[in-house]
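A lone chain, given as structure tokens: the form predicted alone.
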Amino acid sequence: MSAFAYRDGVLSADGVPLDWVASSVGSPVYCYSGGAITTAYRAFEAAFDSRPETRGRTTICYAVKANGNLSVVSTLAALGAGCDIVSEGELRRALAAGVPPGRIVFSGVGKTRDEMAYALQAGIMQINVESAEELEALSRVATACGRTARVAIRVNPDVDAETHSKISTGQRHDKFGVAWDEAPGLFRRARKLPGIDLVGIAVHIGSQLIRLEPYRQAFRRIVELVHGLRADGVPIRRIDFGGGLGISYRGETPPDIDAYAGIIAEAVRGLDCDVVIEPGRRLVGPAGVLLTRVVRVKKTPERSFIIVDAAMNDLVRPAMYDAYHEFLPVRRPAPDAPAAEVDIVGPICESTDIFARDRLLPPVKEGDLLAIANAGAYGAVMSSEYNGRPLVPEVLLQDGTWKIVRRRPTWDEMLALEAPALDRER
């Protein structure tokens, strides 16, 4: 949370103190530092840009799936990342934020061949295949499109990322990717299909990764699969390594950028290969936090509820992985202020709408204002309208500083992509 500190007993970032923000928007509400985004992105270029295996030949795709938001992926694209996609929507997320069509991956295992279509029309650097009906399908659109698709083949190198289970995509069992075991043969039917440029091989094993051991076994499998394919005629001119690498949530300490730019220099070495990376967390999940106001404390004679106005539909994360994120009051409080333990929880009508369970909290109380830190990645971008409530704003704060990149919708915005029922006669 080093983008995020204490600045005159006020929590601020870039120049901003974060009362501001909250006073001016209303709360719950995204907020998002510019600087750190820069800083994150400028530590994966310096490190790619140190080694001479992968200097001037690596892309960074930005994972739009972590925070898909047009100033975010604009902040990046500006300072030349492209972007790893997952869906039209986010392709056209993408283009309108100025990344270039030849700096953009499609990644996924669903994608509609109205999305091959729109993809191709578009002239985008890589399509990233994910079985042998999804290549079957991409020949058959491209061949009516009259275009030729560039195709790189993900390959599910069945190594455990070690990490959450809902967010692994590396091991044999995963809807990722195409089996170990198979991926030599359909590598030789790409070449001989219509509309196909086969250039590539991908790869990624998961989210929040916290040692890099695991990317060092999948990129060894990789390699000796590209020698392998090499030798047969096939000719791979790209690796595309994914992303995943994790941040610290509650202590843990992170893969070094540089250590994970040193693998992957050492994979290619030799190979005389281009290279992408689709970082998306790491870049954005530190610099952000979702601003949430106490709306009341209420004591029963088992707990202490700390009830705030954000909720399980804002961040989800919590509910979906039980997963832990520091709370930070706004206003600093006092050195020798005594924590209690308190349950935060959301006012949604679930059980599950709770942020933390025993939790050290110093004193607070209805009015004040708590930061939920780490959460600019899969935060917004997973948010709903859940029991009826607005969509929270964001906010991109930079250089002092900031302004509403998504506001807050109306109730009658709300509402009005919807109709009554139809009249019906009796």
Ligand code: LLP
The other form holds:
Amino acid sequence: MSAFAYRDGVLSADGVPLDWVASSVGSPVYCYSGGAITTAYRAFEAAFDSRPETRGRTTICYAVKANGNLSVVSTLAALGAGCDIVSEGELRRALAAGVPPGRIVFSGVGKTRDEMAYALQAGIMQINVESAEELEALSRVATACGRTARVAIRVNPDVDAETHSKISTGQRHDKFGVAWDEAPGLFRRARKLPGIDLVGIAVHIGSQLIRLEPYRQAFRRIVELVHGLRADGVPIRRIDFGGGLGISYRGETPPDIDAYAGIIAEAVRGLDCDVVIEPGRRLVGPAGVLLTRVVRVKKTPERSFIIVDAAMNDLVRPAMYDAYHEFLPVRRPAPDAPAAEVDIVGPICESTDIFARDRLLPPVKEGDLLAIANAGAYGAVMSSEYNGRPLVPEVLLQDGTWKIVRRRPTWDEMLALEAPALDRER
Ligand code: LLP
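Mind giving me the form predicted together with the named molecule, seeing as the form predicted alone was just shown?
Below, the chain from earlier opens the complete complex, with every other chain and molecule after it.
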């Protein structure tokens, strides 16, 4: 059940009608439902708490990349979440939001030495290493700062996640993880290196997974590897199963969280090890909408264009991955309103600034407010100022009230980091 539903004819969430927010903050504006984030987190927690294999041994590390707004991360931190971070910037966000360092894992193929040092000084739970070269560098950095890095090695299981090729990460040709055949050697090497405490193994095969089967296959391979490593005398105390659980953008039926927990419980049965998961999209995607106003309805001999005030710089997913996002009128249309096929586009000077083609929409006119659904994940975080457009403000809805959690910058602020060219004599 979506947190966003019509109440008295107006799309609302957490007891807040969305037209209130837009008329006060302006548009476009991202709105996040605190209630929906909480419900989604609790569903993960309950699923992993209900099984003896995972109860009390699972750390839910929210993938900050999905939505790094401090209000979102701190909502999850207050519920007990840890974080999966991929940069010093995300680590700083997680710490600022109150996530204990002992619940933070650091993923990513290109951690710099400075980032490694910062993470070690913060004392985070685990660094997921993705190559032999990275392991050697981390050992040197840890030794230099007099710290020990708790390390998991991310293995590439060469499994097809059956998702969009741009968000698939667990196949042989992908840049992620250590190649299957090279993994055992690297684990053995990790045990010998100074400054490295090898704690576990990590895997992540992709994002927006709609079927559980690819997970089953990947996890089976990982468990096989764990048995082999242990037989070889390499202790593995923790398995990080990554993220990737999909959501319903267009009527898909994504796997339920309980069934996902079941697969992980099955994988670790008898292994006596701790579990980490790194969900991002599933926690925050359905919890967010991007509100946008119709700037103009433009009819050409060929088509009808609904030009809205949000654009690809605010929500890049349709332009970047051909992603589908549902559009909902904020004022509920009359049940007998005739729907027509329209193209919904932004104002940016690029042909790819199209949110939807041939979309059936009830009649809309200039000034109408629309909500772009499932925009809570990989929305605001991927935005830019392209075409001189200010970053969109963000609002958190909670318990009948709302709060601006990122304000719209002023025009002066947008220029403040830059400088004109040198003054030269002509
Ligand atoms: N862990 C790792 C190592 C990851 O690379 C990712 C996502 C996650 C966890 C979280 O995955 P999630 O549960 O959110 O699927 N911008 C794309 C998605 C990129 C995902 C990158 N990695 C999109 O808009 O679809």
